[in-house]
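Just one chain follows, in the form predicted alone, and it is written as structure tokens.
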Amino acid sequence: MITILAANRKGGVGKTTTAVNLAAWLGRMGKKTLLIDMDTQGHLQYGLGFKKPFDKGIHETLKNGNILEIIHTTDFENLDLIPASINFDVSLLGDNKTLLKKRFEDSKIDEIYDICIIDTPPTSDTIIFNALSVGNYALVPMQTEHLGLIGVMQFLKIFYKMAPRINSNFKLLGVVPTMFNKSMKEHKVIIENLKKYVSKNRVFEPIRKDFKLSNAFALGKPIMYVDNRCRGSKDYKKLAESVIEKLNLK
């Protein structure tokens, strides 16, 4: 199983939207996919049609429990969810950075799924360290704006310092520019600058701005299940294809 962390310290960049729609396309492409929501806001479940908080989520299970018991099947092909423990007090976990790794090993979950995508919180605490302990790659959604670029540059500086201490095999998969408007010259310049900073082969094709993405999330469905022909659906399909190619999962 390959584990990808959707990560960015800045909120409102399309991180959860990217996690949901990338996972849905990977599932449609035949990859058994697991989504884990490690952000205690718990927004990811709403994009998959779950409206009520779950009795138990990943955060409570980190300290003591079997993660196989909190997996929920979704209405979407090859896609399962482990929800967040909404409003969980992270301080209860102490400073143990390998709780999730132990839960993964105990459950042998890597034998069940092809890909796991973890929606991480915009923090640098025990939760993100635990996600790092099981991660193989980081995927960084970035809103296509000047402050978004600055935020990614700041995030990657911290990332390259912090990640090797927790997991020496952890790598950057790439950055995904979101909310892109090809008619805006500024957006094109930002992407060119991003390619210079992180290298061209680590910048995915941008996700174009599409109001249907937020509408689909509100409906509790990945965009492909609402409108398979819109910009958002096509762009996330292309992202999924690129991820599969990069990870040699064909």
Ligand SMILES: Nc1ncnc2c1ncn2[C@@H]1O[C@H](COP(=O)(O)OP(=O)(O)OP(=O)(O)O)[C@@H](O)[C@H]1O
Given for the second form:
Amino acid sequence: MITILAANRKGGVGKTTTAVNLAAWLGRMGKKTLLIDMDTQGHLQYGLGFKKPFDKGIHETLKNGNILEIIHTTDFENLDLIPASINFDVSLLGDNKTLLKKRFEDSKIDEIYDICIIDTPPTSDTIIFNALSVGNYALVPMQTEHLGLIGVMQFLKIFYKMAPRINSNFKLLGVVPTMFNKSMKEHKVIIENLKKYVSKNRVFEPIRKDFKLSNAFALGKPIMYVDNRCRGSKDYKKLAESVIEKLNLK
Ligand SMILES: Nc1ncnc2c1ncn2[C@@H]1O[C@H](COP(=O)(O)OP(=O)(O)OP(=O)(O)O)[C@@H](O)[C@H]1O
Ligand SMILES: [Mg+2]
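Moving on from the form predicted alone, please list the structure of the form predicted in complex with the ligand.
Following is the full complex, with the preceding chain placed first.
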């Protein structure tokens, strides 16, 4: 199993949208995919049509418990969910950075799935460290705007310093510019500057702005199950294809 973290310390940049829609496409492409919501806001489950809070989520299970018991199948192809414990008090976890690693090892979950995508909160706390401890790659959604680029530069500085201390196998998969508008010259300039900063092969094709991506959350479905020809759907399909190619998963 390959584990990818949708991560960026900045809020509202498209982490959850990317986690849901990338995972749904990977599932459609035949990869057995698990989504884990590590953000106690618990938004991810809404994107999959689960409106009520679950009895138990990942945060309550971190200290002890079997994560296999909190997996929920979804209505979507090859796609399962481990939900968040909504409003869980993260301070209860102390600063133990390897709880999730232990849960992964005990359950042998990596023998069940091809890909695991973890949605992370816009914070740098115990939760992020735990996600880092099981991750192979970070995928960093960046809102295509000047402060988005500055935020990514700051985030990657911390990332390169912190990640090797927790997990020496952890790498940057790439940055995904989101909410891109090709008619705005500024957006193209921001992406060119990003390519100078992180190198060209670590910048994915941008995800264009598409209100249908927001609306898909209201409808409780990944975008491709709402409209598979809209911009958001096509762009996330392309992202899934690039991820499969980069990771040699064909
Ligand atoms: N490409 C896009 N086009 C239009 N709207 C988008 C796009 N991507 C995300 N959004 C919208 O932007 C908002 C923030 O997206 P999302 O919740 O995915 O960000 P996030 O990084 O997970 O936020 P948080 O840090 O709060 O967890 C949502 O309303 C979402 O529907
Ligand atoms: Mg989110």
